[in-house]
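One chain follows as structure tokens, the form predicted on its own.
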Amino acid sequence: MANLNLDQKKIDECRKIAHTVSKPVEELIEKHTSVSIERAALRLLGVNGAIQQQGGQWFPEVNLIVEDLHKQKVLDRGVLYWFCNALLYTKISPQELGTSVAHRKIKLTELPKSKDEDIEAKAKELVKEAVEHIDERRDYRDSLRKKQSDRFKSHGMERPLLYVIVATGNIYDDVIQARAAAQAGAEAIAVIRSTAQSLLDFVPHGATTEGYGGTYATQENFRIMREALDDEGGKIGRYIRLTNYCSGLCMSEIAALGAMERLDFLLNDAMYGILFRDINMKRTLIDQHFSRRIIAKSKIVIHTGEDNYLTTADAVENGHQVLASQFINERFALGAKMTPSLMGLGHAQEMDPEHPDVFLLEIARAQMTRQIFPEHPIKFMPPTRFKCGDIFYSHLMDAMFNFVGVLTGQSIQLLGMATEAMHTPLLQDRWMSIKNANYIFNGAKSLGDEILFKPKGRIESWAQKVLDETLAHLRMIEKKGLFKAIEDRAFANVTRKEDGGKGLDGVIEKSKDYLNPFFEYL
């Protein structure tokens, strides 16, 4: 594939600054836990029941357990300290204990205390079993990929992965649409999450049929869709990858559920939650680290949300914000033990289609991203900002987007829909988009190997300009610190405060006796 002549020293400096920017945040992460991390630890041990409350709402047992300890101001030792002490005393299973505690039949802090070393040994025993279960689920998923044929890899594919969404609000209707999409050629299915679920500080329970703008992310919904795609993949002889959302106030828990239910991709990005959902930056960055430790163990590919920046900031002028965020996100992922092959960094084709030479500029940014992150499974998002009711023009925009994707060797291509600006895509819309992509991906699959970029031409010069602006932007962030830079609108023209947003009350400073062996075993 042809390459742009980019200044490698500047790329290296960007990575160095991103590392410096991440250090104070990593120190914060090291000293703190959150209610979501503690709930995720219980879920990984098998505590996944719920209690039906007045009005019919099912509320997770893990929330009731962790909330009680948090109110008593003893969560700084970690939920596993209190829970494993109770297991030693009661000699029942984690799920039985979880149900008893949630029903207030047992109060964790009132039980006789075992020796700290015995509690730690019990915790390590259970955590080791939980991590082995993650390994088993991962290995079974990977065996299905081999059995059913899966051509995905982080880079170097003949053409991008065909990636589409379903979003009915009803998991059973989602299954019908997902099967139809797979039959039409889709290779990955994203189940769009119900609007604003990221702001819920609990994970809904069971199968759901009434989501708004999407379907609730629950363990049972994950299981139902994974089972359906496995069945469909077996019929058509092609593995179908499953995506869901792992951001928001329950980021750590959804990562745990995704690992247990064999998901392939998770949208996992604290910056998205900070900027677009006003989730407290301390809370979500702490949660993100633990979620990514789980994800790394399960070898799930994350998708980051930088593509969203260009829906609120001008895409022509602010491409450097996307690249700067990608460098920082890469650094945080490395800090959570993730390899580049698991980092699906996000970018998008969102420039004004009426801008002069816009197609050249989009090629420049896509090629630049592919080159700077050569081992990463880059996620390329379709045009949405300038979509309108003209479905023919929208379909043409999507075709040009597909052309850029195959030309520059993108990995994961979320297909645009002709009716993007009108309604949630129907089966026929998705079929049209897949047919569009297949035609272009097949017809131009080798084009990137056949052309060269003009030295110092418009494409190369634009990419270098974005890189220069990115370096300047990262230097500014380094000087201010990440939190202050976010407050000063460093990304997406959105401002957030360090102690503002939702979820800060769920952040807990760890005591010196904090117990959570998952950090060791993951």
Given for the second form:
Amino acid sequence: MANLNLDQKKIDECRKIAHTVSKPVEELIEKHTSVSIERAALRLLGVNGAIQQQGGQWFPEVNLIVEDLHKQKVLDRGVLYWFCNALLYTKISPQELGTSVAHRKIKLTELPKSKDEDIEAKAKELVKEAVEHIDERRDYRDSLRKKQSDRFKSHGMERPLLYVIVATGNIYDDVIQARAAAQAGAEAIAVIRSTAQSLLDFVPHGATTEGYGGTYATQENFRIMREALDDEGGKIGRYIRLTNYCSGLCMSEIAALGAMERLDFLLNDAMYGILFRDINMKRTLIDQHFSRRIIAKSKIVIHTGEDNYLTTADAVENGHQVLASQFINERFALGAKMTPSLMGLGHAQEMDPEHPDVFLLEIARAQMTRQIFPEHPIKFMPPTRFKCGDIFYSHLMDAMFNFVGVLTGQSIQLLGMATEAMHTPLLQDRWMSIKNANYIFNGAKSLGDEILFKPKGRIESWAQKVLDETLAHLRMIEKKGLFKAIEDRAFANVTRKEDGGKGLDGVIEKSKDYLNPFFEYL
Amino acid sequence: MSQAKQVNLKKLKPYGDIMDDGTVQIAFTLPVEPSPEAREAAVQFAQQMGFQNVKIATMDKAGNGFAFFVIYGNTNFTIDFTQIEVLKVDAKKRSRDEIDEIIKTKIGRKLIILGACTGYDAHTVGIDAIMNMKGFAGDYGLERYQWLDARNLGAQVLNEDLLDMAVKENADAILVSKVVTQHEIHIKDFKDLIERAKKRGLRDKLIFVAGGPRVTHPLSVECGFDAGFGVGTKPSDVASYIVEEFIRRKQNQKK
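Right, and the form predicted in complex with the partner chain of this protein, after the form predicted on its own?
What follows is the whole complex; the chain from before opens it.
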């Protein structure tokens, strides 16, 4: 593979600074839990029911249970303390207890208390079982991959994985679109989430047929789509990966549901929620850590959202923001026990198509990302910002994006749509984009092995320049601290305040006797 | 030597390579397997749409039970171009310098403009292109204008909050960008903003401008806005309109 000459000392220095930057945040994470983490713990024990509200909406039991404890200001001991105490007293199953508490038939704080060590032993027993269940689901998924054949390699040397989205709003229509995409050659399918689901502080329940700009992420929708892809993959002899969105206020819970329903990829990035959804930074970084512990256990590949920075900040000028954020994201993932092979760091081809030598700059960025993160399944996102409805020109932009992707050995290629900026993809749009990618990935498969980059040429110089800027950017962030740096628009030209945004009221300082054995067993 | 035929605006037709050939290209998918019957069905569809000399350029399998078609045909329909009337944004296109100069001399104070992406919409690409310093396609954003006080409130701003802000900041104009259009959510949100503004007596105190890839001027007027801008709009287009409309209103007040 062709290589750019990049100063390894500078790369090491970037990693060192990212580590320093992450430390105070990790201390904060250590001391806190959130309503979402507590709900996720219950979900992993099997409490996944819901209660129908007036108006027909379903509301999860875990929300009713955790909300009640939060109101009584006793969540600092952890929901598992109260829940396992009640299990010892009532001797019923977690599911039964969950339903009874949600219906207010049992009040967790009013029951006689068992000894702390007995409660802890009960919690450990259940958590151990829950983690074994995660292991089983992961192993079953991995055996299915072997059985149906799977050519995915995290370092992406062969050719990028063909990845497309479906977004009808109706899970059953999504299934039709996803099957057709798989038949046309897609290897991974994302079910785009309904706009603003990330701002809901609960996970909707059951199969859903209406959404805005996408389909609600629910456990049942995960199951329906996974079942369809298992079936389709069996028919065509190729394992089809399923992606969903593990960001927003229910990050930890979505990770739990993803682990149980055998998801393959999760978009998981606190920075995305902070910058683009105005979610409070403490809340989402605390949630992110727990979600990544579950993800690490499930060996789900995460996708980070740095590609989005380039939709609000100029892509030619701000490559260093993406790279700096990737170093920080990598550090947080390592802190949650994830291996590099699970870190799908995101970036995008979003430069102005009329910029002189734009492909040289894009190749420089893609190639340096590949080299700096050699074991990581890099996720490469298509042009969106400069697409405008001329579908023929858009199709051409996607072709050049595919060319850069295969040339530089990207791992996961989200295929661009000719109708980007017009509507959610039609069946034929997806088919056309897969045909485009297959043509280019096949035709230029070995090109990366055949070429050399001219030493000190434009491509190499651009990469070196971005690396230098990244180092300077990280030094600035180190000096200010991550939170202050975000406030000062270090990423995506967006400003957010440490105590602003949504969800801060769901953050709780852990008491000394906080109980949550998942932190030990995951 | 024969001259090429000239366009007849009374009877306008699509142009392929010869005047009035009426050539049209269409693409669609039928939810059936590709087959001779599917091909014939596609031909008949095109004929029912009024096309003659229908040529199936492509019939391809886009998935099990789905046939994708690219088709060419010729139409005999004509349009009288001279009779067409379109509701357009009423403003002369001006440059940033010209606009700044007009505000300075004719208004004498900065115009305050608030921009936002409202409701659940988090796609700020449009509002950013118009508002942010950098602008779009070489045309600087409103923040860069010396005589505009332009503030981009970003994504997911609630309509009521936007109006609160407009009152607090004494805004002259509000720009709303909507990208997500599923279930006509953009239209609902546009109308909701105007309803709320009417209730609070703000409708005529502010200039309301809508924008987005699926937004047109007539649609915006129908929703109660003063103007609407779609794909390809540059910041100076929007600024030209706001300045002209502001002056127009001031003159009407004097009368």
